[in-house]
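Encoded as structure tokens, the following chain is the form predicted alone, with no partner shown.
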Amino acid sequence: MLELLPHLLNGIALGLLFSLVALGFMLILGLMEQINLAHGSLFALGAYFAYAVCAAKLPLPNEAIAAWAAVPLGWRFATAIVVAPILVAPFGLVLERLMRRTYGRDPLYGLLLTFGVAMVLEEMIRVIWGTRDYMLPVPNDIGGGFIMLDLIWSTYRFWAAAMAIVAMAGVWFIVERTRFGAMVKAGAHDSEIVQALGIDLTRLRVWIFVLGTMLAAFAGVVMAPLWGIRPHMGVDAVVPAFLIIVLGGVGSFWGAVIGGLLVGMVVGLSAAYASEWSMLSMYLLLIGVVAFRARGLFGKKSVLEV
């Protein structure tokens, strides 16, 4: 059991990060019934904006760049965590505005629209930052490693897991303990009744999209020091996110969290004992769960089920 412990801890840390990526996807898919294929591109955009802030690669006068570069890395990194999601938020606003004509129609329209936006964002990233890989610098206080159980551990991985927990707690509070969250859940259940009560459903959808977009960007910043920054990193994020949502159950907060942890632990353990199976293992997990429970672990029962 002691031999398994390090791999389980690594898997839990990885699972928390997967859950963080999946939560923004879950908000839009579960509560607006829209599959946002641009979620991964917004994730990548958050990472690139964080790099621009941290590495002082900003479109500012040389004097301002020099002054910002002289600021300690810890402050630049903390600023990037806050600023990058704010800079990505307008892209979510534009995307939601574009998607309004698809509401209430065949979901394929929204799917194709978000796919097109994802392609545009990825090409925009290539035009601005090129095709080379970047690494987001991490302050020394949360970088490096330490020895535990005769193994070397990445300090930042645990900080990233802690940031993911804080973000997930914030989403849980908003969705489960605020009037806004109650309106969002009511709107997902019956939009006509919500409108009849005088609630502006259009404004509600805008806020959901902005929240989901900022979560994607925040996840991109947190994951960037671990994954590296490259134009197609969004694809690497959106595939596990979609898998976790299906595994946990569409629209379920705890489904996204538990699904992410399960995927993280399966990937972590398989990477330790059979590395060639590490990525395949999460797909096998999904097949195993869906084969016995088609709506996922925490998905609501369909009226068509008997």
Given for the second form:
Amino acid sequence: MLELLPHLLNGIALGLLFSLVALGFMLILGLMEQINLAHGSLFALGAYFAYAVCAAKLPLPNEAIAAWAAVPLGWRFATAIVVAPILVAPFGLVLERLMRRTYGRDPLYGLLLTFGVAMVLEEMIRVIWGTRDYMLPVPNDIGGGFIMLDLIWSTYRFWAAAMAIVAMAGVWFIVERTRFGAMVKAGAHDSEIVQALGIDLTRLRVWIFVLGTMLAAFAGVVMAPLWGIRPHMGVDAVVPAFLIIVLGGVGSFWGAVIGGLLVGMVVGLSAAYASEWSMLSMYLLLIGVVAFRARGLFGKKSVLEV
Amino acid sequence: MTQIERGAPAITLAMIGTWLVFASVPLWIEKVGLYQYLGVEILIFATYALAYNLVLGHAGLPSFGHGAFFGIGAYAFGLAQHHVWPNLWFCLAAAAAAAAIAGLIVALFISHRRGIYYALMTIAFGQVFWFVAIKATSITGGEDGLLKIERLPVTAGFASFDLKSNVALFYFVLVVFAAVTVFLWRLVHSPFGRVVKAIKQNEMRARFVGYNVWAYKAAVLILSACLSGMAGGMFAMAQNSAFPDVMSLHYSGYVVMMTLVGGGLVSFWGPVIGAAAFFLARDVIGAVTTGWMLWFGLCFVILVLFKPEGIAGLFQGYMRSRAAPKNAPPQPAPTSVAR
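Right, the form predicted alone is done; let's see the coordinates for the form predicted together with the partner chain.
Once more the chain from above appears, this time first in line as the rest of the complex follows.
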């Protein structure tokens, strides 16, 4: 039993990261009932922008680049975490603008639209940055590793998990404890009444979308040092994200968190026995759960079932 | 199923026209600066997209993991050839059967799902099959793929035709394509097809009328998977190999794009138009710029936003506006039923 502890701990850290990746996806799906398959591409875009900021490969005059490159890596990394989501936010704005045409129609159109946008964004990344892999350098203070329970651990993974907790707490606070969150939830529940009360639902939806986009980009920055940066990282991220949401139940914040932790632990534990096949375990987990609980663990009835 | 709905002959003029156009392709394709293999690719994917449209366009079930069936067909073709019996008909049947079995497994789990949940579950299953194809290296060759798949000769009792050249393979694929079009045309215009159409329009009503909706939805998926697997088998033959790529989410998405761009939601022939448009766009746009998917993707996005009926829908709209005399009373809205 004790020898499984490191794998379990690893799984929890992994689960928190999966939940982080799924967070923005969940926000848009849960509150607007729109599947955003472009979530992964926005995630990738965040990672690429973070690389551009961190490695000082920006389209700026040479002197500015040189001055920026002289700044310590820790500061550049910290800046990237803040700046990359802001740089990606306009993409979310444009996407919301496009998606507005699909509101009220079969949710399938939103799915198809965002799939198309994901293709376009991924191809854009290929055109701009090429197909090669990049690595986001981690500052020494939070990089490296340490030894615990006879295993070598990556320090950064724990920092990333901590950042995931902070982001999740932030989203929980916004959705559950602010007026904005209350209005948004009410709007998802009954848009007509909310609009009759004089609340501008269109504006609210733009904000949710931008928030979801920035969360995607933030997750991209956090995950970049662990997963590496490459054009198809978006698909690698969006598939576990939707899987976690379906597993936890659409529209449930805690469902997404617990779904993420479950997936992480299953992947972590199965890695102890069959490391090659560990990623398969999450699909089997999903299929097993959904075969018995159609709406996932904590799911509510939603328009998506129509 | 043999009974044909009135007004829908077994073989139509459009069908013969399409076959004739395709039959003439090897005569001129090189003269316009393209190459023979492109024709083979278009026909195989047209067959695949037609099979896919049975699920998306006719039954209204958004499968996002269809690449799995295509890929399973490709692998089954290669494995049957390497390990069992290198006979074209046997290997194609094996491809179709393997994909149908995979379709059956998926159908058991998802046939009571609809809409987005159906899409998400098909993505999950698609990923499972794709993942297995990559990791089961000893069977599938992993990321390197299954190599040395031969283009087997067509044997028909006494005679046998070699398919080594792309032109010969093209005509073989055309024959299969023709058979699939006749089969699917008859199927969607049969009583079975009408029930499927009814389920697309209103599943609950169809259930209340007394149809076993679950069984119909499962049957549609299995049939579509079976035909997709056959297309996959032909693709393995065309490529002389089978790769896990075609099973990825990307490729599963490509067939959705082809079907929609062509107009599979409103037209029986939409998927064929879409497959041709997809590969022509790849080669023509790809010759001018590197990111061809960027432009094709943009076209797709614009179509989804403004004209989900696709190219066939544009054409139908044009024909209607020409046919309708000026100052005529407004026509009833076209039904979104593939015909």
